[in-house]
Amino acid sequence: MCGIVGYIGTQQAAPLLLEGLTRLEHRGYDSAGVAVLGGSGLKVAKRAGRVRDLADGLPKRFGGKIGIGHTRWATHGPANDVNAHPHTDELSRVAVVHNGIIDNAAALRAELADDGLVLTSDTDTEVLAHLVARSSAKTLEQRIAEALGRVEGTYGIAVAHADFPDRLVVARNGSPLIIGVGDHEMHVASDLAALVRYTTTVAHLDDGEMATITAAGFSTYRIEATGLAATDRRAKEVDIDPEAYDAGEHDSFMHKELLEQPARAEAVLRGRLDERFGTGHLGGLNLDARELRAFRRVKVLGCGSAYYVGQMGASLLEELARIPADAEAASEFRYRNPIVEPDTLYVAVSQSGETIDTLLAVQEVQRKGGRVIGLVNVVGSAIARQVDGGIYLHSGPEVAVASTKALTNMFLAFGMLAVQLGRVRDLSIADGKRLITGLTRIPEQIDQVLATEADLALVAKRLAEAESLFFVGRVRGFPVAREGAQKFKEITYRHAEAYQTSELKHGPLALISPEVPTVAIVPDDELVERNVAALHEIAARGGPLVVVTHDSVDLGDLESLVVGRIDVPRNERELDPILLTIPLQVLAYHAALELGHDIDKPRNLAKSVTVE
């Protein structure tokens, strides 16, 4: 989480700087705060609040041509000014900015305090500061190298000193960082999003690793016991569209975002279905037909919505190469002391490949000797470079907090993944081609789902008055309902809870009422007739039921008590879930927009969890 901006070159950095928050504000946006270093040495400004907050009360005579900054999302004390970052020494001569927790900071803290030093903040951060100004070491490279190795836990941290004008030092363990090439200038990032205005050239440092960066360029080393060893860190031409990180016509990115899926969802697929063998044509895994055929097993970990499509997922691998497949929250995943066995095949999921629970999970397979692929959205990330292998999610930038097109295209990576195993497995032919025809529809029908915005408008009005929600599905359906609660929760602030359908009886149904709507998916499979008498159930309380069903799928008498019905085309069984849950971002979207939230930064939350 929080976004981290570093500038060094020929131009004032503060409008820079700023400019690069704004765009990283998606990571963070409890508090936020500059510091630049000029002829009259460092400056600090920091205000809690968003971004414009800070600008709006920057002062007139904020000059320097080195600066960095820093947009948090609060972890240690409230989001206040004090605990905004950077943060300081003493004297004013060091500035850090943090990403990260720091297991020992209250050892450190007491430590510091039992040396007579009054710490100013909450934070863990601000040790650092204090550590890196009472260091000896000669070089600000060798000064933080030492303060790091007292250091326990996750960091990606930017320094500026006073004492050495020329440079700013970066480091990473855990927590993204990535060095901009510019001309005759250089800018640093925790996201490419705040460097694709300036270059395209960038750099990811790895964790252990250490970078000097001055206007003329920069240098990266490797934080050792016995000191720090030169790395050959070679900067890279990224393949991206600026005009991606800008929200256009669009009052927010998750509007733009949701209606980017079908061109999104053709860009996954595209070149990667093979209809001659009706199998899915996935190079990236770097595993052959006979190496996927040797699996027993598929374990897909990832986290929140990576999670739960992770649920579709696994079912889909179970229904279509009858192999044993099951999800699970990468967070708690490693704490368990997992078994790890040699056929099972592991897939990690994350849009931003620096989910920190994830990226754990993936390395504690490794150490056991364990087979990872990743399905990941963006080039060059933390678990990208980790893994074995995987698909690249191609679903473009996805700024806004919940997750839409890259969710969607998760499910359809877990598609051509789920085709290309049964197919060297049990999996026909005709099956194959089945199903490898029903990919390529997807698009298309998602635009379809799309096109009845106003109508799905009107329902999510509805669901807004409601303080309480139950989501409902069986089977295939019940990820999907997971997915649309979780939706529901983080941008609305409503309490969303999923359920299986038959679980009903067993408890929650002593909480349906009048005041508390179901929204039911219903698709039009072998369990269409017990889903909807479970429905009746609902409505013989007086709940309020929503239906995501198939126009093939007959309510009966149930139909004059849904408040909402909702239709979406059918494919095949097996793909439904993911067009079943297009509708549920549109509603989740729609409620947030009559509550008048901020729905690409909703409260509490920020887009790529970096902090365990």
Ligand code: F6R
Contents of the next structure:
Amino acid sequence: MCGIVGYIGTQQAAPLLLEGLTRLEHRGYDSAGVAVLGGSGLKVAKRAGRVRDLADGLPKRFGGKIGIGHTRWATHGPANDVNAHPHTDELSRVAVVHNGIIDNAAALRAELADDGLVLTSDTDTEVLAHLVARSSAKTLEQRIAEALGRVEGTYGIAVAHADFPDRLVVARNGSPLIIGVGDHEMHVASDLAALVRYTTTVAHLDDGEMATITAAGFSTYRIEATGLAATDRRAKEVDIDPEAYDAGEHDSFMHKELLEQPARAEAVLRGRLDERFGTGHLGGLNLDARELRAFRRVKVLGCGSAYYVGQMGASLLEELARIPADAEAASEFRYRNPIVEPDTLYVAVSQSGETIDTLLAVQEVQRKGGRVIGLVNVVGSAIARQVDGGIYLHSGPEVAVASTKALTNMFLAFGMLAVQLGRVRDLSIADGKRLITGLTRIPEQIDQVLATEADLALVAKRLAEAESLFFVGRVRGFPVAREGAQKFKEITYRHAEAYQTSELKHGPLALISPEVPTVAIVPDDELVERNVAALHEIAARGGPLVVVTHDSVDLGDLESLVVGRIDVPRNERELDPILLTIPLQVLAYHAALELGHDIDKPRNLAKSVTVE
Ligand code: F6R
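Mind giving me the form predicted in complex with the named molecule, seeing as the form predicted on its own was just shown?
Every chain and every other molecule in the complex is listed next, the one we just looked at coming first.
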């Protein structure tokens, strides 16, 4: 989704801004632009397409040591040169880049038009440039605060102004902004990915905060109705290896991140398992045993893959802790005026920690007095800061749009939470120990699945030929099928539909044909016989079958009909879903590779979805 960069210092800004924008490409975008402030005033270059197109078309004389840049993911108006950011006022003295959505943009545009102004773009952002330019307040900060006072909605903005050539001003409300401190220079970005090459000393702005940035440092304020009140935000060192943002010898970040899973899985489990008492050791929950025991229900909230793994997590919690649990799409939750009960534990799941739908769902729960814990990857992100406690996922930066290693660690975090919650309820110490042993085996077992990549690539090649596919599973296997279909459609652009195996005969069986393969999740569990029977119904209609299963499962005479059999290592039944998910990630990756798609930047998608 949209990305912001900014620079002020002793070097030429444009090359640094372009480099920063390249590092934000993975977030998804359709146009890009930069503005620099130099001796001859403000210069802007922007265009639809890739950052490299922007770089190729940049005028030779584009000097200036202050600048802002943006990658846009269209919301108001199509992706074209005019709608790309930065936006400026009529005299090109103010340049603004903006992430988020201004809800009252139509009214503000109409007001400006009534005043005789001809707006040049279709965007909500342009109004900000005009509002800042029209303010007669003394300082740039006051002008921006005045403009923001007129705006309803979410924003992360960076502003350069020709009349204030010693500074950039940034502000945040619902869309992340980070300041990076360099040596006689300062950087700004909406994502750490754009900063870590230059500095790991950073300050995250809070919602409602503004910052003035000069080459020598920064100062922050809270935007209040009565004016600007200074805040005491300090920069801190973040523990991030810049190499994490480099794909190295891999053809894509997705491939790199797939293979990182065993190591990252070990990282999320490290120090959090109590083998002696067969329980989890999750200090960050901020809930003691008595409080944990008092919950009567668990509701998991997340979007997309985080929602599907939330379904896996809810079923783990229900099975191990014997507490009613379900998952719901966070994007829908707050629109149905949900009943929030004090004895329900809410669990928000998010890799980025910035997904606006999930953040708003968390706030809705808290507004109604509910308690929310977070399973979040990005440290210091909006959701991480909003929740009442939680578990960091320690996946390291996830760059590819398609989530893999973060999703795996979400499952493992649910595993630990379920054991800990179970142990303060009715889970026996023996069962607790059994599951802890199971959890510790998972990294090695993921490695075993990944070692079969070459075989999986052959199956993927076959699946890539189909225009349409089914992914089916039952009970624990159904969210696995949903996640498998999600990953497949995201990066192959094939139609992949997930269904409960048991529901096929109630409708979708009509679509089964030799052209429509089915990927079936068939673990060796209490449902194996029923699962295998359903596969016969598919095979009888000529539907090609790929079966993801355990080597102990006897497919009988189906064996000769399956076009691919994928055996994954067995763990405890409750923990099997994640091991069944890993080959589906690899299948999606290899099918997309076969089809020649840009795996890390699937069309129309963004890494972190910061608009509703
Ligand atoms: C799928 C995918 C998305 C995200 C979803 C939530 O591979 O990545 O479906 O899972 O947009 O994102 P986070 O986890 O950042 O809240």
